[in-house]
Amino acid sequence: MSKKLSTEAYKGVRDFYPEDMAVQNQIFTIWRNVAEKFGYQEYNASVLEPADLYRAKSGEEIVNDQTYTFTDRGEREVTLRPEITPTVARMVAARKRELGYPLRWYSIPNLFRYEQPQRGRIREFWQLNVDIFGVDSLQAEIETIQMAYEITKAYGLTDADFEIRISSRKILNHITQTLFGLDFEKSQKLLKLTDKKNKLPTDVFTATAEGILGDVPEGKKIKQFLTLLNSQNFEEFTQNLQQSAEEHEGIRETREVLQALEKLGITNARFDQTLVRGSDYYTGIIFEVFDKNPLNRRSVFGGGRYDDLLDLFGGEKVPAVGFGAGDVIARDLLETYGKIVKPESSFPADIYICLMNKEVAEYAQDVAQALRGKGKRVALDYSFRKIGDQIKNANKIHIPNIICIGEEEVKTGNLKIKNLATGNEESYKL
């Protein structure tokens, strides 16, 4: 006897039953419909790549560990996409001289990555990524911004219910580099270090960072560094920085954002100093958007300016600034807020026809392509069974009309349609 198979998925990934689909659909719905009110145009591509695009944007660890990546039969080594930001790094430098700037685009991939799943994360996903390409200004960032929160709210959040939080690859590379005078390898970690402040206890998280620092006895470099980052707003931490970094380009230009949202009643930005985002593409503004219920403990949204991606493929240098957001954290919000439109309140069908008996089916048919061309959702019950089951089964599937058709109503072409939810009954001719 052979053995039986599991019903269930693969770890890590889901099965969308109608019911999931509707709320996907809602997200996604979302999704476009703010992209696009932004003028943002819709691509896509395969879900594999050359193994080699990840190798040389994130490096050899990544793809081994973090990624699905095989050798395919003509002996290529391809990985199954974690991201779509190279790809789509690839996709303008392909067309660069044919474009027109500023190239607004967005997509929803879905994505593989290997990790363990947990609440927010797991190994496969969709996700929404909004880039625009040949803009140097700020105006970019505040753009996207400006998206990412107009989504949030779209979920039904508050601007109570959440923050974004802001923050520059440049004014982090310059205390890293500048001012502790590490090179690129310490710089990394150090970034990678505060990336993770609030999940470490804070003296390991201090003795890591002061190894890092190679501090001398005296400890001054970990105090300044430590000062630094415990400031509680934007203007403490410039204060707390050396005099001579107060006009730093990156604190000049986090200014600015924040000053421009606000100025969009978008009043819920601040900076925050430990904000650094994993990827090493960032050039310059990151942000990220975190939802304040203690339920959802994760990035909304992420995102920022990476300039120099596209030198991978040669050539002028294109700037781009995009962000990501995911649909399993979305789905989060939106039960924890309770948006999410029941199936009950949206429908398969808008009538359900309930066939006596298999002499009737044509005549049936026809009804419901009359009723299709004038624009109607119908679905047809083959079953035959009694009608009472065929009416329990419209109930089920929440389809709110039903007509009932036998050999009198081919006989006579008196149709009724009965709404279940009120027991109304109306009399039309076919």
Given for the second form:
Protein chains: 2
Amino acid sequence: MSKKLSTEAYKGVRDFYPEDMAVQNQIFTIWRNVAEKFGYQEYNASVLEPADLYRAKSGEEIVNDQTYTFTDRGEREVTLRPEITPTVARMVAARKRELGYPLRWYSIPNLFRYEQPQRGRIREFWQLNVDIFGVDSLQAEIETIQMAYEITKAYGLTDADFEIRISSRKILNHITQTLFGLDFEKSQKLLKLTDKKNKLPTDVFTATAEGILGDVPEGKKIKQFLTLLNSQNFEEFTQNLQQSAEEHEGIRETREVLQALEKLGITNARFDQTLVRGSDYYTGIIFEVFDKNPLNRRSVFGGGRYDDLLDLFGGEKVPAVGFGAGDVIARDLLETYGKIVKPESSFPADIYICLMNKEVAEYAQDVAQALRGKGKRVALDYSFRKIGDQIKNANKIHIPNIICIGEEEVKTGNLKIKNLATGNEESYKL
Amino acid sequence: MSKKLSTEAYKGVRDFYPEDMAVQNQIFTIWRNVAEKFGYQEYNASVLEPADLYRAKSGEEIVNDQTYTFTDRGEREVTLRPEITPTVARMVAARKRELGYPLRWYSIPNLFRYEQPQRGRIREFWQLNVDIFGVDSLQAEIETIQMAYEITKAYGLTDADFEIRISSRKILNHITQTLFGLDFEKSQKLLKLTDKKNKLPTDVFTATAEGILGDVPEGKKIKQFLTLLNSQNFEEFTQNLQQSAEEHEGIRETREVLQALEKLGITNARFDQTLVRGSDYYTGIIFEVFDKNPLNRRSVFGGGRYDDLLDLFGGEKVPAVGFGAGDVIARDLLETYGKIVKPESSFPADIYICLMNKEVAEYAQDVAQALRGKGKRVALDYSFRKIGDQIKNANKIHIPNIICIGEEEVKTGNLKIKNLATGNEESYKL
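Based on the form predicted on its own presented above, generate the structure block for the form predicted in complex with another copy of the chain.
So here's everything in the complex, that chain up top.
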């Protein structure tokens, strides 16, 4: 081995040194606490899934271009999971009859996206996933949105810093399919375009929408479409949409969710007709938590109802609502809002034992074990350097207290626990 | 989608339903508690690593045949990590100068082994990895063996159920290279054979060893080799090995470790000259915890010193000692020794709220939030089935207490928390 090996991680993934891992654990703890407070149980599965699981709803192109998919020696096509919703649907479908409903599950999986190398995007990330199965009523949406709200607050954001955007696939499909008579393919195209509305120049958006709507000579549909998209609020939108005395189901549901959230004290939710969400499997209410901070305007959480996904596995229907939240944005938010854990507050041990020489090692180990028995986390310095250097190391790795052991201490058994910050000493006898 | 999707997981991996995840978390907690008691800090890295990281010490064949390795679109060869020691070596090497020593790190990574499909072996598993860097002296071995001992005890084993086997690569290399004058390749062959001694018929073992030693006409070496391997204990072995008045370094080190462990109260450690351990990177003391239960005689933990591994990345030497422990065997042991967590003891919520109808949902949500505010984990039944069926579900998912809410409760605000096991009721007012 004359050639030196590189210490670099694989492109697009992260190493978690202890100080990074402390932040990951801080995020995971926020997620866990809220999920468990609402009675959700943790599950997990392998990173490896049959590629077919994603083909069904994502299409061949996405599986081939945006996921890590390869063929194993048993000629099986295997994918590193890009999301966990298909997995949880598979697991629930497998035990559909045995499970008790409402079923509340959460998981913190690592997920993989095969982004184009040059874009420098992250290829492995962690995500909280919360799902509730077996609930037809809007209580499922209300509960999961409430959880997303509580997690966002735990990141350090105030109500003014973010908003919860609510939309409905039923309304969107009603517009594209019933109102404008588009077929499924064109409907999907118009929705994907709508999703990008805020990122496109107005004229490009309008021209593309016109093309999809196919009413260039008259221009009636595009006018109606733009009126709907530009409605300033939910009431204006419903008035612009309303064709008859009877309220559309999607409108009724959206109204009910918005009202329920307000009653729960969540006042920063609003209807957003341009919210589409990427995944094809959504069937009803969809939502996202949006960070309004001018520096990082972006989606923090996203989710919705997907009542048909379990149909892929056959058998009876199982209604489902879920959402996901990523670790990268969580870390950014904790940093932005000053909530990130500091290295000195996540010290690796309570007491650091400095050893004068090798002869005291046995005694020092006994002291360490005795202190561990009392619930202390204890590390020993086995470098046998000068005591001053050992204390420097305790400071460096943020251990708050030290005990120095030499021949004197072994003989008398009189030990002193010294706090490095205050200089205070406490006596201790083995 | 007329064809039904399979609900099966990918071959050789496991789904973790909440009852399985509870056991995983039980195992992880045992691991974490011991690691943190000894002042170890958690780190992690991606599942994806450059394939070159494993080629250096494992060889082309192993990387190609026993790991998941594939080429990405950037023409990079990437491997799903089969172990984390090369990763931790890479990470420490990358920040060698900045880190404080002794450096104590642990991780609970998921690892991947591409076993032959027909053998039905597990392809993804979790493993505790504990490593201490920067300690030249045997204190590093003593500490890590002590941790392995404590974890084994936490699995429920008594001292009589297991033994800690200790060997030394220095002794093994001394025998094969100095005593018998074998070159590196033949030395490795003889060690790999020794590792399988207990699994091979005596005559096959002897004939193969004879072939490697290459002294068929005389038979002196094989006789000496068998005498060494058949020595009944450490003292007999050292007498059989001793060539001069001066004690071999490996012998001295092994003696020191055995004595130190005994002084720490660990009396079930013993020297085992047939212990080799698979990995090529070990350089000194090696050890394993061995379960003596006749039903599952096997290695529970394995580790040792690997002082040269960081050399691959260049720069100064960093001595290192570490061990690994797998989740599959941990689960088996917890089951065997009756320590496994029961589903009813890991209930998903403290209180289950049963709702008479949709009209009481808003009030029930307020009750749930108030109880959550007091630290209770609360789940609501949104099925709107008969109350009896809702209570059945609470029992099924092991939630110990219920509150039933109907119009009466909304009107009066008088609630009753009922314990399902005892029937006891407690009054509660919002």
